[in-house]
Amino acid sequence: MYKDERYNNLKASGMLCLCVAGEEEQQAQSKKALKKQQKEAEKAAKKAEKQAKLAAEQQEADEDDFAKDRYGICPMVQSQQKLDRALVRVQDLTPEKAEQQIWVRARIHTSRAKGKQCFLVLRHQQFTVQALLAVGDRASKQMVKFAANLTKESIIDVEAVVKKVEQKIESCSQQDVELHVERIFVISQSEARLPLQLEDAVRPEGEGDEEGRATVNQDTRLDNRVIDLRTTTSQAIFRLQSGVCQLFRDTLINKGFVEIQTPKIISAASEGGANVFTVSYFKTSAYLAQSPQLYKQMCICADFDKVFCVGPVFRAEDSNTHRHLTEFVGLDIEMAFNYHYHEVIDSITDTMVQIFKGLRDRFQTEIQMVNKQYPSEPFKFLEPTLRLEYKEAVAMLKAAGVEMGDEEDLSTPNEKLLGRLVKDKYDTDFYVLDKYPLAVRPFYTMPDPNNPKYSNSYDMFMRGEEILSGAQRVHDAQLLTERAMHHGIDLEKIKAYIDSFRYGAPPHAGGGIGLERVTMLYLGLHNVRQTSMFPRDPKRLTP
């Protein structure tokens, strides 16, 4: 009995302690919450006071700012109005425009405040010009401060007077003039944090290493391609590449060629190999074209005589090299000839020479811009183009210490070595290699009538790398069938191709050129991804 009573007393006492402790804890929490509320209220009051003070200061500043209508952020352009205002391009800012008052639209490349002045470098495409704002009759200190705080890459409109400069501005493309800004308005504001800095992206790699300054690696460039394409180097590369296409078209049209468009979704692999992308096509499968060759040849059989096309080519090759892409732009040619396939070689080489001349004469600005970041020797070519036979090339390589068979295909290192040997001997970066061994060419290649081990086929090279592969095609259905069987090709899969030649086909030849490779090698660049706007390779499918 005594034990039970003692236990009950202890139990009651413990419960009482717990209750007291609970009440004390609640009181402590209430005090903490109260203190927290008080702190938050004080913080909010201070913030409101600060905002009110800033608003008052801004209002006072606005009242004192005589230039407040001369700068600011424009409303979003939604085609609200049509202004009768001409905009002058940065590239057209020359000493001839000195003392003229003009409007310019450009990006802010860099900005630097210095006392009561602000220096801007404005950029449009690959051209830059220096602009100056200084506190005075036309610009208030608030206006200068506004300009100095604008983010890089923002697009602005400025009204300015063009002024000649006594000393050349070496850091800009427009070295003889600068702009004295009188009005400045933001058209589109960039975020402050850029994924890469444009000045880093145009810095030569060696220079960055030596001076400890940043350069931008290839993956960062390609992941942020929209920014990278704004650099002066990228602008120059792709404007020159556009010139390659234009010169290709113009030259061939002047030669009587017809431009054609060919399907890219096809029912069978166009070159009979495994390196083809398969796509779902309703209830069956289709393939992405590895070449427009079948359709070019069909057009020759349809009496178009000379055709060309410019379009995407797809290769499912798992090649992670400096010169391979899974999608590239093909410049393709096919041509009927009268007596000898060298007629076609001559036409293609003359087309390439006209492209080289056009680039040299019309794109010097772009070539020089690329050379600033990627120095290279000027591209050399001969007229008429040097043509070597495969046997001669093998002899040159053997004389240089290379061990290879007479009918062995050229490896990439041997191609490059041959390019150096040809340059040393003939002083040209462009040449044709003719009469390849038949064993290393596709089934549709015409055999050499004088030596069955060789063929009427050719490759063309720039700076020791192949840019075109071509041949006289077999235009006889019976011989084509025999050649296909010799290569172990399923005749059923190429039936439509063979049938194209059953109703009379003129002798013809052609070839395919890679646009990105031509651009890369003409400029002396070292990676085809630099000359592909949005490259596709086994590891890259975006952006």
Contents of the next structure:
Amino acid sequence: MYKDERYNNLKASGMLCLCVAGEEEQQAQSKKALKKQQKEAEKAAKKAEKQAKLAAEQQEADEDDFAKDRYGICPMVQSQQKLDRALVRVQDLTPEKAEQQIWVRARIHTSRAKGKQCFLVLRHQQFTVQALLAVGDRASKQMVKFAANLTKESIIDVEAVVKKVEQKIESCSQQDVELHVERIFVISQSEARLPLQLEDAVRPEGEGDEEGRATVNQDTRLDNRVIDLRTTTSQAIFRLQSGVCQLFRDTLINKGFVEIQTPKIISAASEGGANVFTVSYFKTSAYLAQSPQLYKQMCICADFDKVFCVGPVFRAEDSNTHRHLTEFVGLDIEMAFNYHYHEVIDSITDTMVQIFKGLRDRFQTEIQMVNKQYPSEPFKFLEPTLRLEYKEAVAMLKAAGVEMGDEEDLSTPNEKLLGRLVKDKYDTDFYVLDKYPLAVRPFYTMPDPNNPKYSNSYDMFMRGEEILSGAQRVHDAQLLTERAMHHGIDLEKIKAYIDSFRYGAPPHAGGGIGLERVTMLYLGLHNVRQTSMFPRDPKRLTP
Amino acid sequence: MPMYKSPNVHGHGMNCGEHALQNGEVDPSLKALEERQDEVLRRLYELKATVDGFAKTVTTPDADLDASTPSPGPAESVFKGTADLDSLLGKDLGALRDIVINANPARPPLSLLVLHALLCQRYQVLSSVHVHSSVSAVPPPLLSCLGPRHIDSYARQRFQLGFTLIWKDVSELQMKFSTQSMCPIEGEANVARFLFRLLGAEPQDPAAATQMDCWIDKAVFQLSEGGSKDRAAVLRSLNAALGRSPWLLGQEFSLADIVCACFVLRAGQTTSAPVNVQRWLKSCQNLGHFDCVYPFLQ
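Now that you have shown the form predicted alone, what about the form predicted together with the partner chain?
Below is the whole assembly, all chains and molecules, this chain first.
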């Protein structure tokens, strides 16, 4: 049996040359071949019949289709003509436009035929509107059928009359109007099979399990990011993220900061050898910058006083956690101060508070939209920002039963617990922890003037997770050399860095935050990949 | 040879536990059970000791203060007693002991501002004022109600006490100190009682202490929450009491005076108050501790 099948397949693919076969076998073959031929002939006949029938129907249909000029698939827009036509955005479809005849370009979110009517939901970004096409004197049966068969996500141009509705359409963003379609054309058709369904992608996790409906897992989303980014939740997240960046820039510019750009291809690893990407650089190799640290400081030594930069940061850390990426956007600040590094902490915390206020006051729509799928507590903060000292944190943790040394670094679970304790007492999701022990900080951190075991360094936390690590920097070349030697760092590799402090350097401090992490924590999300458009981690390099 | 055969207790049917007992060893599961029992008993004893301790504290509120000090002397404007911060606030673990007060900006807690001023005379207090994100804006006087920022405020650990006032959208004023071991204290009067204890100036005499509580309750329930009839009644009792002595408890200025004066001032219309009350308010003003309150009166 098996042998015969394989034989038939090979023969059909034309790859077998029949050489020798027993007579019996030959007879069997010819019988089989005959049967096969018969079957094929039947099939062909049926097909021809069907096609003829279809053609006949089509002709009939064409004859009756009075509306055939009012719908169809447009030829690909290759800028054939410059139409002077205004397209109204879905979000602007309000009762004020009632009875107006307008053109709208949107995607087909859903389409449903019901007898002589077709209900479409058109979508543009976060906004949806209901559209109705009914068989009548404007639309033919074929037109309604055409509309009902359009694939989801296709981009269409629709000419319609805006109509007020008596009962609010709860399922759409534009609840007070619907469109009565007169003309409908396809600008860009979507393939019928989508790798993921948008309504599944916005379904909250719990709901999916309860009602037995699907939700989409993270890897599928990331593999088909272009479609996942179309969901209302994604649109809201990235608009809010854009707001974070905008508020960061605006606040600092108003404080007199200058935006700088620092090189990302560098000759020496800035933070420490291990977690750095190497690139081939002509005949040698170079590294991708782990932070703009060294260059920010050089700008201060070059008298720019207050600088900030927004740019990519590369960390070759093989961490597969909810909050690590190998490439992320760093928002970095560096500032010269007069007498005390708290001047810089105050500036940084004020910038963060302005960002939080700006988001609270201007992005409520986006925050609510994200909360629909990912419910969370609203972000709380104090103005001015709460600043606790490391010793207080240790005391709080000890009172809560944690056993730790006074100069031990905070582990991630301890940071989270501390965040909860602070939230309990002060009701804030954002605070600064000042005066970290010197031993756990990088070599360029300025030691505390009164107690050599501590340092002028600080971390800032959002919802119990660290978002910024900063400090007063050592601006004296000799002390810097001593500290580097103490940490066992090769002085040759950082010669250029140390040299920048030899010709008069102001006291300065700074810190940097990650855009994706801040957005994630502000919204109360749980994975940084949700707030990175095309995330990079040890397992993902594309899209 | 026995007359009848008795079942062999050392036979096969015996489980290894019993067998082990014969040998003097202990079955591990039994041992675990005993250990658990010991642990449970130990915890029960600990709990009993803690509850006994609480009972003692509740029935004798001044148990930890020295009852042998003499009765109140001449009227003094500054409290000279001392309080044991460690016993009131818990052991000093080398970090700032921060008292957090959440108050609604619509109803500034005037008596607490007075108490803050008194605390600052006694201890090194780090005072901070914050605005919570639940409130969009707060008038500037409320931001500076605790006075100018201390020049050493960058070094938190140099202070004995922290006083952190947060303007927040709360329905009831609330104080938090050690969230692990203390539940929040609610209500301006109750927080005032707590802060007053830190000054070490509580009346030793139980009758006086009760009278003080009585006046405070009058202020809260009748002056503040009551109608105009209640307010009038309280003003009359105040007038009567102040006709007999300079302060509500007699010769000594106390928390009763602080709370009642603040509530009377906040209710307004002090020019139409009875004579003794007006004299008494003037005396309070002369002490100087009420200066911080006047910017908030209409």
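We call the rigid core whatever largest set of C-alpha positions still superposes within 1.5 Å between the two forms. Positions refer to the first chain, counted from 1. Predicted model, so just to flag it, every value in this text is computed and none were measured.
- Core-aligned CA deviation for Glu42 between the two forms: 2 Å or greater.
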